[in-house]
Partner chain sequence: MDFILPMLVDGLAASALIFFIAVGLTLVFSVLRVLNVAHGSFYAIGAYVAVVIGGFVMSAGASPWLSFPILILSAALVAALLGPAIERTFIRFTYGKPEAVQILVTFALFLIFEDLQKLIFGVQAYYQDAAVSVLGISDIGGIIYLNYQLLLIALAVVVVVALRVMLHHTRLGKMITAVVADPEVSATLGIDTRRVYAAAFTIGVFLAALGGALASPNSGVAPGLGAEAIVLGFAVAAIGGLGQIEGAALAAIIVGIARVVAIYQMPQLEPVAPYLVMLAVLLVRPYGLFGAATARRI
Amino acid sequence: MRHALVLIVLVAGFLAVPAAFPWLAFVFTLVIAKGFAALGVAILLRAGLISIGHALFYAIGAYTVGFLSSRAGVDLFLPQLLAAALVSGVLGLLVGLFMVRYRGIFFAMLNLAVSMVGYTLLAKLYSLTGGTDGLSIATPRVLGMTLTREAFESVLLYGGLALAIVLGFLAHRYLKSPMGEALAAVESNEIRLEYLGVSVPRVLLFAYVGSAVLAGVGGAIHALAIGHITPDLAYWTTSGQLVLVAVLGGIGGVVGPFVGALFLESVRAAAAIWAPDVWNLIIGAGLLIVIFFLPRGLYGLIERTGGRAKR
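Could the structure of this chain by itself be given in the form predicted on its own?
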């Protein structure tokens, strides 16, 4: 019940703030995009696996939308979003079949290596990807209707929030299922899990594909929000940022990564106005505080505060 109340308050705030301050709508859309990708990273973190390469799937989702918009002439919002999820999921399956064999630093570095290969291909295949110039994305039609840019941004924000609730609920059910609960067991005692007859590679592959789909959806929303994409989306710093967001928000629940993304983008937006040279310092200090004092992340702090207020 307490979790539901906290979630309702967060959603209400998410609806009210952009309505009161329209210039924040763009920031909140990016929060949703980064939140999806960070949730994918957080799922793998439950198994003790740190992916420093999930920016690849984030970029693949964005470039799928870019190809459909600028090359294939597909200008419908929902098909673009579904295609981004599908392509990211298929690539996640292919890469995951290789990655689930490794643990620890090898898993992290191999993901980083694959991501950088993807970054290089996006930067060098100029005729396909536009190279470092990237691709421009036109405002798509929604259910066959042509909207103004302002109207589409509202659809993207509130439609993205609705999608976050739906996919967040599905991710929550997954994490509470035997397959999801097995992720923590992979980290604590993988061999015992095998003795119980649970296929660890299958557990990890399912998680990896799901995390890739979430990252791809986030990348698609990012691309549609900005209207332009470059290979930097696949760069390792983007992957590091996704891990940072997941840890800041907390990996104990599906809301945590979205809270972490909200903190990151809010600090970045505020620093752009008042302190452009120190936003990295603020984020770094926030990460240190979370590591030392908030093992369940910022969302854990919100939950505890909500519980005390209720008492």
The other form holds:
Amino acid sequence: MRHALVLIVLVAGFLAVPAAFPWLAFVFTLVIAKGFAALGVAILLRAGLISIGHALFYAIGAYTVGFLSSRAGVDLFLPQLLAAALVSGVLGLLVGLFMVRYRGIFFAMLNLAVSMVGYTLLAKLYSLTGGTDGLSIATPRVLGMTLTREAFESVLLYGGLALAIVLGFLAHRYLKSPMGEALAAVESNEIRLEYLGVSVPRVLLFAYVGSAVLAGVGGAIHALAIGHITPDLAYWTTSGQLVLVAVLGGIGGVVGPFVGALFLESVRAAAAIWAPDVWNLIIGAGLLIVIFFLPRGLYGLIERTGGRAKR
Amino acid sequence: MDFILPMLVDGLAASALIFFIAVGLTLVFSVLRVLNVAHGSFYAIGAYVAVVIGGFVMSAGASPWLSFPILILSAALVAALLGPAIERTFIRFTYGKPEAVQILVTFALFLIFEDLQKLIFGVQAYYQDAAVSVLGISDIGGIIYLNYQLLLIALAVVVVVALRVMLHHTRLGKMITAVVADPEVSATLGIDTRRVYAAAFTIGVFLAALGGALASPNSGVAPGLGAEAIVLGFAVAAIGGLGQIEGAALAAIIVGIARVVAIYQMPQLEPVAPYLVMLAVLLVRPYGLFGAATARRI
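Please move on to the form predicted together with its partner chain, as the form predicted on its own is already shown.
Below is the whole assembly, all chains and molecules, this chain first.
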């Protein structure tokens, strides 16, 4: 009930605020993009696996769109999005196949290494990726229609919101399924899980591919919203940011990462106006406060105050 | 093939700098069990402080030979000011917490330090190369070396030896070894583990700051230095086996040589070399070259 209420308020906010303040539409689109990627990171965090490398899949999603748009001449919105999900999913499967053997810090560091290889390749393979100049992405056609930039931005925001609800619901069902519940068991005692006849590598591989797809979709939306992409998307600080967003929001549910993304992008937007020099500082301090005082993240705060009101 | 040797010196000098970061990281990890993302910030701050103090003293007309003590004293200053303070205020609360929490707390510190550096030192690049120019170059059999690079390699060797002596032949070192082996029993035996943690962390900060300070005369200092340093440090520390000092040294040499080979064969892929080495090593030996899955030693 409480969750449904929070969800309705959030969705209503996403529908109403950009309509009232058009300049916020861009910020909200980025919230959805980062939220998708952070949700992917949060799914892995449930198994105690911290990936400081998921920006790679975010960047792969973005570069798939960029490549289709500026190199292959595919200027259709839905194929671009599907391709981003597919390519990041396939890469997630390839990387995940050997990543599922590692736990703890080595999982974190291997993800970091893979993403740094990806970052360097994106930066150095100039003829393919445009190097550090990046790629520009033209406004794509939607269902065969050529839209103005403003109309496309609305499509991106509201289409992204609809997609967030659909994928968020799927992720929620997944987390409540035996496969999803097994993630928490991997963290607490995976040997017991193996005794029960559950294949831990399979549980983790499924989660890894799913998280890669979510990050890829987020990256695609990011690319389409900004219209230009650079290799920095794959740099480790972007990965750190995604983990930060997931933990800020709270990894308990599907909504948490989106709340975290909303917080991060709001602070970024506010900092861009009033304090452009210290936005890292504000985010860092915010993160410390959440870790030390709100172990269940910002979304946990909503849950807690809601619980009190109910009592 | 004449250029192989100078390139090797180049590569080893770069390894020496990465080694300073990685060995501090590895020491802090083996004692505190915390993977410190903010370690890269200490490297950058060490570089900034050395360049600013060095520039100030040099512009006052001092002898360029003074730049060497300045490099080392700057690192000591950074360690003395930041080491105990950061350990006491932030790191201490993450002991025994999940790795995600530790990485995030130190990542938050890293973000805060990034902006503090920009606020204090600005975004322009700093140069202060008195230490490099005063040492000059040497010409051995027609091959020209930068003497400063040879000094870096020698200093890295000194650090390895000093750490070994410190850990095995001093009171503090024995306490550190005991705490690494079993913190609870050591505490029962009367070792003040809190002080050991603070000391180990401060040594780690000193090594990172020293790496930054020593890197500054050759390459200058600009924003983004810390972010680059820490990923390289992670890669080298992981290759060596987290918590292994000799492992970090060997890994630094391997990475340095890998970069030289990359420059020689495929210059575009030179920045990827450390990570490819890391992937290759961890695929075969999941705990790194020297890391044992069972007992850990330093």
